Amino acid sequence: MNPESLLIEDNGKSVVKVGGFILPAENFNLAKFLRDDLGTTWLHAGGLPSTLRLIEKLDFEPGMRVLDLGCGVGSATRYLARKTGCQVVGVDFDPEMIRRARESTRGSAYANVRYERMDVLHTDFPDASFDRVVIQSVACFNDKPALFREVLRVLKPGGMVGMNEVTWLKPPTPQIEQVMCSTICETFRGAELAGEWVRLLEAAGLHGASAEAHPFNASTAYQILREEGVVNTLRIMWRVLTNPEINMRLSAMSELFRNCPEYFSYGIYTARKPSMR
């Protein structure tokens, strides 16, 4: 299906019609919807599977210093710390995200996690502070060259960055971009083709950039249970069952995932800061 066909006129207004659902043709903030309406705590593309893939590719070792740039409410930050044994710092500019991240860590065993409110483009960390930097659904919202320069600055020589970002599989028309921004997430406004993400990483001075594409799929009940635990999964399921607006939004997204897989994905990217000679 060509996503352009989903953008229609309805009573003189431009809307998106997916299946039997009509959505306004305006940018949709998926992270806010997931956090505030649905109640999930994993807010980036691909959820837990994408974070697991980054862990596989970044060769973490216990005791490494890791920076999670744009950590949101901190679910992936805590998972990284628990899974790898690294010292992990989560950074986000949104004070509500940091408040929730700190609240979730308070009184727990996460002595190797801390959160700081900072601009991801201009952090307060000294040069060469971290062995690894993780970025998940953040670069698309920011000045990409500036972000990758900051990554290069805070990485130690030989350190690696791992990134998970929304990725076009083919160049979009303005109409296709609008359908994606309206139905799935406004992040598609800043999405790139895989080759362009690689070029931007290498233009910043990071070497050996690699890319792999993964399809968007609606989360299964098992994935939600792994990410959210039993209690929050039950809360989420209750919201889906009792709130028609939430049910409509999720159904429309799932319909687009099924019918337009050839247009978009999330990409897993890695690159390395050159070692000092």
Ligand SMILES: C[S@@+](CC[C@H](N)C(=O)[O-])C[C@H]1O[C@@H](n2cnc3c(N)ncnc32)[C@H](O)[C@@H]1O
Second form
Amino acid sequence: MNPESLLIEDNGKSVVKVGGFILPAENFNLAKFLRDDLGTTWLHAGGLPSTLRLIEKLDFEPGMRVLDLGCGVGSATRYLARKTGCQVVGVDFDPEMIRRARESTRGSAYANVRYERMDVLHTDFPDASFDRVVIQSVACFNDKPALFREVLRVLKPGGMVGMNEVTWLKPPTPQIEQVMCSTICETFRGAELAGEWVRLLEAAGLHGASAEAHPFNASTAYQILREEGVVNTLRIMWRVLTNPEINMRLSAMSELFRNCPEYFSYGIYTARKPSMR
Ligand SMILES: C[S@@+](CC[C@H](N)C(=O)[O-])C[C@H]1O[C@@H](n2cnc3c(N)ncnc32)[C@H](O)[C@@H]1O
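The structure above corresponds to the form predicted alone; please provide the structure of the form predicted in complex with the ligand.
Shown next: the complete complex, the earlier chain at its head.
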């Protein structure tokens, strides 16, 4: 399927017609849809499998200081802390994200996780204060050179950044970009080709950048169960079954994932701050 053909005029309005569904040709805020309508708490491309891949690549050791930039409601932050035994700080500028993130760790066993409300481009942390920085579906929304300069500043010499961001597999036309932004997420406005993500990391002074592209699949029921637990999975399933708007949006997304895989992926990137000599 050529995604360009999905952008059509309907009664004088620009719309995206995908799999029998008609969506307005406007930017769609996926994180808000996932959090407020569907009720999921993992808000990044690739979900749990992408975070597991980042964990494999970042050589965490228990006790390391880790910064999760743009942590959302903090599920991936908590998972990272539990899995690695590191001291993890999640930051986000959205007060509702931070409120929910803190609520989920209140009174629980997460002594090694905390959340702070901050702009990822200008955090309050001192220079060289983290061993690892993690970024999951956040760079796309931001001034990338400024973000990577901040990453370089807060990393200790020899420290690593791991990033999971939406990645074009081939350059999109403006029409294809609009179809993606309207059907899946406005994040595609800030997506890059893998080579450009690597160039941006290295231009900021981070070294040895590596990149891998992974197919963008719709989540399976098993994956949702692992991410959300039994109670929230049942709540999510109920919402899908009873809300036609949610059902329509998810079906349109799956249709695009299935039919145009040659255009987009989520990319896993790592790079290192040079050690001092
Ligand atoms: C797509 S969500 C990803 C959330 C989280 N990383 C996860 O894996 O579930 C993007 C998050 O980045 C946050 N964000 C975007 N730009 C930011 C900025 N400049 N400063 C702080 N947070 C930001 C948003 O508020 C949102 O919670």
